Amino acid sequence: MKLNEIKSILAERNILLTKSLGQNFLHDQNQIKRIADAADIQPGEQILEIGPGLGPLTRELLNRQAKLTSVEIDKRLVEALEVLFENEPNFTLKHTDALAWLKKEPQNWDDWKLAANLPYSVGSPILIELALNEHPPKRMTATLQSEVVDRIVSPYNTKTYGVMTLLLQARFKAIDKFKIPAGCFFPEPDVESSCVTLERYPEPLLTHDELKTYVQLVKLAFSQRRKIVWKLLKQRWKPEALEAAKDQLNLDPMVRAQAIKFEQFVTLAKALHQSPQ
């Protein structure tokens, strides 16, 4: 779908785009194909798309013979999509708030992939919700603000390393990212955009119950970035359990959260999961 087609549909339907919903439609065909390539779509695969807009990426995914489920919150766009894709047997359209839907109706996403230009206002929580699902997708390719992508792929001991980095790393490895110029969108966003691809680990690093401990650990450790980790964790775990874990990992008694590597957080979560609270 080219830019003039997008503008024509918006004008015909008298649709004024809403900034609060992050409605910046990607129209550059090269970038759309690049996203679909990164998503590694295979014929017949189940693909989840959130925030299809008027469907430029939707069309590309269907052209690659995906079984596509698209979730759109804006009724005006849903009505347009129903017409645009009415003859597509592999297309399912849901009119709902994607984040609320994911929370309310958790599903088994084991064999699914996410391919989406996510609404920037809710992109981060959508990725985290999918990642922490008991059965997360096998691959997630998403366009977001560049600053969010930087946080996702951030190395430890940096200002961008934090809760989002670690929650996604618990289940996924970032394997690719690239920037998308603002001129590829209509209207042009005020922020820089990037596409990132996350691939689920072949085997889980944590059991589902250990993951719950890991999430609590990470959120508490970063609740006050400048504070020593062990003082923060005493709100949740007994001093003797923390002392044993500290010795096991050979961590500095004065360490702060951003100086703890992802692998150390995983080991720490496993140790504390076995400890009485």
Second form
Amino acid sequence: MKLNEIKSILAERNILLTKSLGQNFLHDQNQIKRIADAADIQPGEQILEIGPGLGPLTRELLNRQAKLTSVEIDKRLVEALEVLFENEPNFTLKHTDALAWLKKEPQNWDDWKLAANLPYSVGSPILIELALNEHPPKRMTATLQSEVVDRIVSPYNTKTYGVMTLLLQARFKAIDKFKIPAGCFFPEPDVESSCVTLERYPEPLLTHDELKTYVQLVKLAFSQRRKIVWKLLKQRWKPEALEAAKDQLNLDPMVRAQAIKFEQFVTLAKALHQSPQ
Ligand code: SAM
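If the structure you just shared is the form predicted on its own, then what does the corresponding form predicted in complex with S-adenosylmethionine look like?
All chains and molecules follow, beginning with the one already shown.
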């Protein structure tokens, strides 16, 4: 979809874009193809797109024979999309708030992939919601603020390593990322954008119940980054359980959350999950 096409649809329909909904539309065909390549669409595959806007990525995904479900919050865009894609048998359009819908109606996303240029205001909670679902998608390719992507792929012992990194790493490995220049969007966003691809591990590292403990553990450990982890965890677990886990992992009694590796958080969650409340 070219820039003048986007502008003329907006003008014809008297649509003034809403900044709070992150309405920055991608009009660079090379970047759209790059996102679709990263999403690795196979013909007939079920793809979820959140925030189709006026449908530039939607068109590319349908050209690659995806069985596509797109979720858009803005009625004015939904009406435009219904006209643009009226003859597409493989296209399902939902008019709703994607985050509220994902929370309210958790689904089995086992065989699905996400391919989306996400609304930046709700991009992180949407990815986390999908990642922590009992049945997360097999792959997620998403465009977000570069700052969020940096947090997702962050190594331990850095300022950007934290809750976002660890909640997504619980189920996914980041396998690819690339920057998308601001000039590829209309209007140009004030922040830098990057596309990241996350691939689900072949086997889950934690059961769904262990995952709940892991989420509590990670959130509490990073609730005050500068504090010694064990002091924070005392709010939730008994001292004996924490002592046993500390010995099992051979962790420093003075350790802060950012110095604990992802694999150590997983082991710690498994140990604490078994301990009495
Ligand atoms: N995919 C399009 C593109 O690349 O040009 C548009 C991307 S734009 C960054 C984000 C889109 O998400 C907008 O169309 C916006 O209306 C929509 N949106 C914002 N919040 C949403 C939400 N909570 N649920 C569903 N769609 C949302």
